[in-house]
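A single chain, nothing else alongside it, follows as structure tokens in the form predicted alone.
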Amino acid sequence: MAANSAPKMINAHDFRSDFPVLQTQMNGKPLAFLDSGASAQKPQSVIDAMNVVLEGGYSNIHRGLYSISQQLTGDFEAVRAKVASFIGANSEKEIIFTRNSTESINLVAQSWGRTFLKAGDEIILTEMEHHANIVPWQLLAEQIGIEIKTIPVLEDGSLDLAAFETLLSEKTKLVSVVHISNATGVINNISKIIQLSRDFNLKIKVLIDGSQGAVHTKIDVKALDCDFYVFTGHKLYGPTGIGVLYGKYDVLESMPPYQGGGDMIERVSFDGTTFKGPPYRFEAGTPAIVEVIGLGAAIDYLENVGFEYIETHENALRDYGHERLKEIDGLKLYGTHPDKTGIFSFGVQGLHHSDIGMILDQCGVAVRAGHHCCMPLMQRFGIEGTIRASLGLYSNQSDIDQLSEGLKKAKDMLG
């Protein structure tokens, strides 16, 4: 959709139809889908693209001289440029085609931090990351022995910006940071982390876990200035199997492959081999073919209902979960900054959120409830876990109330 353009503005209701799923019942009930922070449902558009590839013109990519090969090969490098004008790239040539954002950071991890950083070096993560943006850094740590810091968390699930400016040295070589936390909804204000990374050192590297990000916000990697940027197809409204690396082409070149393979050299003897230039270096072997032409019927469907829409809609329902849930005696949210978007994260007292899930199973809603891959931001607030509910796109009132009822039967069952 153009910049200037107005967005289409269309009714939940007219939308839902789009997702096979919703016009479906779980345990009898109509199906109140509110676990999109874990993974989204899928439009039709986006399955029938996927079959359309598989019902009448798969094969493999790059190498096939044949119409259907060349065709296909085509089309998936169309999404790598369509992935590219998504996220304000400059080229396609910076993106990189992964499994998930867990690839995506574990790539990063593996191939610019073996390569760039070394014994005593510093990075710095927040309290409230993903496991995927802890476990590769952890296991670089083990190999090389960088150090890790730490952003604490504060009371309304914002990050601490000024415990952050402390933690800055001339020993900092990345910071790698989420945009929206996937455990209370909470957008961190990733612009000023990074200028005030820059500002105290150029040379600083800048990662960010977008996973939760690209699927509520228009993200433009241009203006933010990060020299990396990670996505997941399936929470996107794409399939499973595929995710997105960003990263600035001049660090893309500077870095060594992540894997070897098929499709990521230019020549290959047993003296040695030579390699591609990015992205291709970094992509060896058979892609995920069907399922990254899923994930540009994804950005299609995105684009045609467009971000402006999807804010002031998901933030409207933000605004009135929040109202249904103060109706729930001994609810206690945890995210309480202004500054969140449609994920409400909380625990009911006297009551284990594992319990809680099942009855609200009972009642066709469905929300998802544990630590998230979250143990350290859950340790930060002295808990265990918490029930998380998660808005989509076509997620509406009814699925609020819905969650509503469901808790407050929940309550009178277990109270």
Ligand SMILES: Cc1ncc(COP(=O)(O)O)c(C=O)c1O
The other form holds:
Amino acid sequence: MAANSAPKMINAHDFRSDFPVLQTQMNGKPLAFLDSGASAQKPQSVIDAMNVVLEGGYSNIHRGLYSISQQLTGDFEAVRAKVASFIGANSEKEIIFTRNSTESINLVAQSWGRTFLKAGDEIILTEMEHHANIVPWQLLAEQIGIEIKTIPVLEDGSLDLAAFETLLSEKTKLVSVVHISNATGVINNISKIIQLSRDFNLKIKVLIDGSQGAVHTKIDVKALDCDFYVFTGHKLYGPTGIGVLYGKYDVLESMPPYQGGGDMIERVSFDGTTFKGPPYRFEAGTPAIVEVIGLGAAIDYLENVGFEYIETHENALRDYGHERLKEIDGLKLYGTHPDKTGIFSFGVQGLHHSDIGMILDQCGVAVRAGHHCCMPLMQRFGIEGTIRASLGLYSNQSDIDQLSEGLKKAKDMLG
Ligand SMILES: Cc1ncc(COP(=O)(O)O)c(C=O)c1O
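Okay, that was the form predicted alone. Show me the form predicted in complex with the ligand next.
Okay, now the whole complex, with that chain kicking things off.
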């Protein structure tokens, strides 16, 4: 499709003006921010919600008897209920606030894993996992001697589900899979993976890394029937320092604390300590109060935009982007499976991804260049890294055009 015959809808409803940073320039050019997969920009409403707390009603929560503390405690807990409804959980008690996806997965590995796994047990990951869903399990493997198996990735970036079925065994205790690959944008058929695991053995637990999934599509953890679903606030147009671990209540109830400290206990004495139930048992110490409020505002923002708009808009831009990238000679795209979101991961023959990234920067285009914390996937493709351009709900056709022009310039300068 030529640039001027693109469907009108791509820019039809532009939320850009809600994001102050997108009104700025980079290196004298309009900022084409194509790194939302790493961390998304924040709408004014999120910035305002956090400022309102800091300027007009900040205190610690859960323990103050005075009004502003009680008000903020109520607002904080209301976000827990909002997150539960956002992902279709049964109850707010299934929502644990963590620092990020990484901490959510470490919590499951160290609390559930250390309690329920033993030497010789197997867990199944995939070749496309982010390091956040590999390294915590490797640490656990060193500690207790579990074995890690991996579902292979096919040439188009999708998972080899036939191979997955052969990996399932009586020793399998956990399957932990990314929902949408941050490195290629490929969307995994997580419903099928959960179903295959359940059909094989109802006792197998399933964790879904939804760090990219929760951003691009509506999540319903009840319909999915996963045991754990994790995501991270800063990719969801919210602040850094706040993440979510969803867990089925009965599973969370069976798990011991991850860290000890204030706010997670019922009673402490030197003869012994008793703990609160989930989710508080897993939230030791003062939480990220202001960031939780920011996350709540981000969810309000997303729900106002609506996932129907987000998916339609991002898919139209994805298709437009694929067409424009075809104009670049020698460009190889990784992740060609049709079920994919707006992430373009590619190399250009004869050019190093870091050199391209630096020239794009001069053209006002922000992309990521490297392994994207997915070294095993890069090894699978036999490469060191890629250029990754990733879309957000505010991305538009000009961003893609600026990328395409920048790539042509990089080829001219470096080729
Ligand atoms: C798929 C995936 N999993 C996990 C993470 C880790 O997120 P965080 O660094 O916020 O913990 C990321 C971040 O890039 C990701 O894309």
